[in-house]
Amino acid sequence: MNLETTAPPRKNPDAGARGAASKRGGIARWLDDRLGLGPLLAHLREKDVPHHRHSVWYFFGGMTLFLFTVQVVTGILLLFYYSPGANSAFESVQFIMGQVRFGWLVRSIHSWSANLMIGSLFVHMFSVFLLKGYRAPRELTWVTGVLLFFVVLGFGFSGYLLPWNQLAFFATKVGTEIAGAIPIVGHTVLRLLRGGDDVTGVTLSRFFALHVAILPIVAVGLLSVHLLLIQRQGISVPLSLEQRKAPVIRLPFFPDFFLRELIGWYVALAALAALAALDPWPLGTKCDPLAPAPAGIKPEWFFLWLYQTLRYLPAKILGLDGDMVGVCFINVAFALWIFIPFLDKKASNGRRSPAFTAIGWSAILYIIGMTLWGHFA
């Protein structure tokens, strides 16, 4: 008797792949119907980045954004334990550093990443300036970027006081006195920042609100507009290459340029971890308003060039208060810096502008020189 055995039907491997793809496609379609991700994904697939000998400067924009993200994450973690008050701020930071598991590490990463972010932003801003990346049609990209730079400096200034230690107290006192030197509105600005005539617990509360509420809202708004403009207009090619009409290689943003940027973020994260572990950010001693100011008190490095400038001005300039003249000059320089794209007509018309290039290099050398002078003086 012959027994016939029927073999089970073989599965077609292509059918399984098609089923998985169909499932993924169904999920993608479901999300696309509700979130409208199709145009965004298509844009990312088509987006490219110019590749040339100056391309390294493009990475500092993404690096600044990465460090800002680190600031947000570590800042939120610190908020769980920080208590803003003249009688509790210093103790809460002490508790974070001594009692909270890895609290010292989170605080050190937050402080170090703030400094690296400001440094990266300096490099990004001046590289855009020297490469004439502000020329038409990217004027508003430059304006929003410079405004973001001022907001980041505001983060640095307001966050410096939050530990409520002796050094931060007197540094804030000096910093607000500089703001008070502004003509006409100076005293009003000083009282607005301090919440009175002196630096007190009210000042701490105001700086806390500025640091965790007002400035983040402004920063997110400006950052959203800045990134939107970059996506709409793309990344500029240096004016020198554009004038020579030389062919420029263009790399796909994803995955080519993104993977290179990701490596930079890993390097930055490793540097942050090393700095935080090997050189934890110090806390100092608790603020005592009645104690004398520490000897040789200086602001943070990103304000040191400004401090040195005002420090060595004569008491009187043309019969006017020297500090007031210095503050006015710096405010005018900041205003002109914002409107550089509208002042540099040559670059907007696709021509070289050696005068503005000289201004940029002069500003870089001046800031570096005064910072080093202030540090070693």
Contents of the next structure:
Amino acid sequence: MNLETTAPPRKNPDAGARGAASKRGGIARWLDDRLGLGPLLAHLREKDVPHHRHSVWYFFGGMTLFLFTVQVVTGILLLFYYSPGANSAFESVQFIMGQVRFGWLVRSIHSWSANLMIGSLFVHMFSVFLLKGYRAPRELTWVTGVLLFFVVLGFGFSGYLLPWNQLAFFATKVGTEIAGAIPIVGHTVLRLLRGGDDVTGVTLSRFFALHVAILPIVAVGLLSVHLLLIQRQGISVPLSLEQRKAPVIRLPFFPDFFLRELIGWYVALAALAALAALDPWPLGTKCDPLAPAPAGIKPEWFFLWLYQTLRYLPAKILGLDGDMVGVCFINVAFALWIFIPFLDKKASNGRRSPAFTAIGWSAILYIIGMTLWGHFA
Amino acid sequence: MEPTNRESEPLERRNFLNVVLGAGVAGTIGSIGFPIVRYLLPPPESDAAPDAVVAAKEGELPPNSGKIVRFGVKPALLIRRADGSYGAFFASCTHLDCTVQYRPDLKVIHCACHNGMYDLQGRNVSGPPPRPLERLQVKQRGNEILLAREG
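Other form of same protein, the form predicted in complex with the partner chain, not the form predicted on its own:
All chains and molecules follow, beginning with the one already shown.
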């Protein structure tokens, strides 16, 4: 006998029907009576993900989120021993690496996971771009996603300085100098970032505040909207499949898709542990503001394409400062990137937009090409 | 009989898979949790505490006075009693670890946090402290007063 189907719908939460719901535990029921989680759980139960030959790309968003979680956990752990300041930052990281049990592991995982997260984020962003996942009604998911991409680059840039080693010092000098090339407001931005005219302990304090307080708040805000929109609108079906009008197989999110994601996360975790154990992230030498820049110094790989772009610009373009032109061009490109869904009207109307596919591939090839060139140059 | 067997088979498989899955989850939690707990427990401190420290020059402390000095990372209290003899203790109150001080007006060692009192031998005589102060040896080397661990 199935009581659940025969019992009348419960209108008054106090009016019994306890036998009917006896399957659910006391605490779950107590919470449900107060929070009304029913519709939410029903939504999760019905949530599904399109299953087709491009499905593999759907995993990179979840992968980025997983690696972000690793960053949050290991970042909080590092905060227990890290001490910002020109005279204590390097020493405290040294202490973490040398004295604290598993400290080397936590720090190496934080560094490696940061790199894998940025890699996964690039894949996620460009796969969404090429599958035109940004088209109406998902414009805001794209916008928050691109903003998150900028926030993550900010995390990478600010976190890089925190160990206060020689490489970090010059990376920050160069990076903030580039920001100084922005017309009109450049010098103000440079001083705002550095906390003065030079990169000093004051800059370290600012970058620390940025890295552990400001950027996390912004990231969590953007991420919440990003994820909420995905829950609300469901996963986009690629334009090419939608046009075929054939029904798309849908996979239940829980447990089918979720368990598949879990496998990916386990692989990522194993990769992280292996990388951190076999190739622990080096600490380098302590920052010495008077030492010359080491030979062959380069930014981290995810900034290499930007670095390479600026490096090969002539000193003067049409009588203007080459760096300034380059920085302006990059800023405009980034701004346009945010507004892609509003520019690609064809895709939003459900039509193919080969021009934007070409733009996407050009950007990918440009970034890969410039990165490789910068790496081997 | 047969249908029952057929019905119970998937259940057994399900149970088996659930056990495997549960073991995997437990293993994951363990292998992540163990390093985190070890990490959070502070590493053993390198024995920074010295065996002896120079606390004062001879004649620096007048009778009926005291001085807080550093003994490794902990504070120590060197007192000079009214009769000119020296005494030394770790300055951490045995009640709740506040730093005690010498009170020339009362001729006692006093803890301001909860009004604990010790006599000039470090014995707890009034207020909440449960035990005497931990004693240090006072030695003289040339014209320096040294503090050393007892025993």
